[in-house]
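The form predicted on its own is given below as one chain in structure tokens.
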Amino acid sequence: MNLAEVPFPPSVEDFFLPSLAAGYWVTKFTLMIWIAVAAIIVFYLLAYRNPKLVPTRAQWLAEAVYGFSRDSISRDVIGPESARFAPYIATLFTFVIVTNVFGIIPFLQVSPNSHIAFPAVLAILSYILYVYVGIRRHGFVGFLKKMTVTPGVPWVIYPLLVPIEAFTNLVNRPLTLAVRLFANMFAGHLILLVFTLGGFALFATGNIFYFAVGGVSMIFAIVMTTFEFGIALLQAYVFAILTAFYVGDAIEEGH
């Protein structure tokens, strides 16, 4: 086979899968959340069904990851009201996680998150957090003018620096949000079937220099297999930072 043949050359429609169900709107992708959300709430509930001062694996597993969301994110970041904010942080940051590493799962192997439309819907969420308690503290009037208005600065420059303030928390922020986790999900996915066809795509031309090659790529792909669980983890971790953080400078007195 010359490599000129080979049909299957990744590409940006990789990330957009057929549908399951003829006539309905069920995708992979779609499946995907279904499960990601049912595991994370069996997970949970299993866990926390018989607790013990002496915790089970799962009731340990479940108390780190809420503690870690509670303690090392919101409670650091948002402060002493952070406790209202910790079940939904710890949710994000579950979820997150569990969709993140569908990527490497074997039979699943991409993340749902390397669509932009669930990070989207995840970054309207945290926005719409941001929005309501920015209002709730402030009122609608005095929330814009925290968000578009820096004290101390001369008036003269007020016609140039509010509107940069506005796009910066209004606009960009929750645009961000979002294209930060699409877009590391959607790189990770697609370097490995770059190195995954790849090396099927070498090993089938016979010759024995391509199947050696074809090796060095399949030994690539497992290598960067492990380096995306860290950047499935990692991802998850700004996702829920970075909410915890808006909402935080929302609720904050000054500026």
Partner chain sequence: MSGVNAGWAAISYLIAGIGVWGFIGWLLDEWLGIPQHFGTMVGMIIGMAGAVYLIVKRMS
The other form holds:
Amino acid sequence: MNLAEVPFPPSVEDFFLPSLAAGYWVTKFTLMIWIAVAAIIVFYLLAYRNPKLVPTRAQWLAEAVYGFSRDSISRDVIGPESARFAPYIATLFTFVIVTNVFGIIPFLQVSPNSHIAFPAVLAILSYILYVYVGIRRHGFVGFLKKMTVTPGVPWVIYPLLVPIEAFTNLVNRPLTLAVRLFANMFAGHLILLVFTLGGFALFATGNIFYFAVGGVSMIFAIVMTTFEFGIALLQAYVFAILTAFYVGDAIEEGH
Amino acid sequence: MSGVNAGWAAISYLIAGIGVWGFIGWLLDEWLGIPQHFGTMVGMIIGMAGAVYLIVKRMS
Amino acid sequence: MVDVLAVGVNGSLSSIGYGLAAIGPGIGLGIVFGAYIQASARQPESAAPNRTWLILGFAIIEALALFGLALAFVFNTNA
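Okay, that was the form predicted on its own. Show me the form predicted together with its partner chain next.
Now the full complex is given, and it begins with the chain already shown.
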């Protein structure tokens, strides 16, 4: 590759990868989602095919991930009824972790979650889940009342507060859930692009001082990659725990 | 409610309050032809007041 | 030698305005949380009653930053 032709600065266009086969909708992102789904299914099936009392390494990892999402996320947040929701929360947690970590695996290098469509679908799933269990528990009117009316305030200021509550609980929640994950993954990938492509662009100038700065930029790219790994795990945790919190809020009795 | 949750909930209320009432004010601006987006700003201040009231009510 | 680093500057001025408007709330949030942490480190039993005031101060300051964000979009004539 000719170093002078490195595309710098990176732009939003870098996130729209070309179709793998011309004219078809299969892109790298589609492929990565398939890989993620297949990897998770195969991993959990293999790890639990014949469970032992003294677990193998794969079984230990599967039990640790599931145990963490069942105990520390579902049970602590939702409460006594968490058993019904633990499988969903655990699946969501694992899927978001795997797709986020794709952002730093060599040759994959970009997380599907850096496109708003994938977090949006996950957020819509969680939204449907908590609206559904809320309506099942409280009835349609009861659920709407729970979501829009603040208890213990004088009725005079309801016209002021009800739009705010309705927007917060019914529009803002899925929106922030999707946008937070998307923005973190998008910004993370962009930072890595800036440091690596910037490093190449500085190398290409042939100036000795730019060359040194380019080396610093490359080292920083490696540092940011390890940082991205932390962000990937943290965002998966936040996504799962907020879903659990919304579900717990929807099935909670009264206030 | 843990600290992180409280912070996100507070920001969520503020965005909702300022957004909803600011949008209502903006619609009034467009409808009545108020100059300098005056309605938007008044709406945002009303929304902020409501949101701060809600946050203090919910968190304490 | 190709000057690949020369990049044109363009865009909307209101985003710079929002950046400037976010400085004040940033400093204010630092002061609020710093003071709360210091107070509850010196006197742990005051942490719970002070939390209401923490949230109140945080909300009002954060609202100022959000005002800047909203008005940056409202007055964005260069869209």
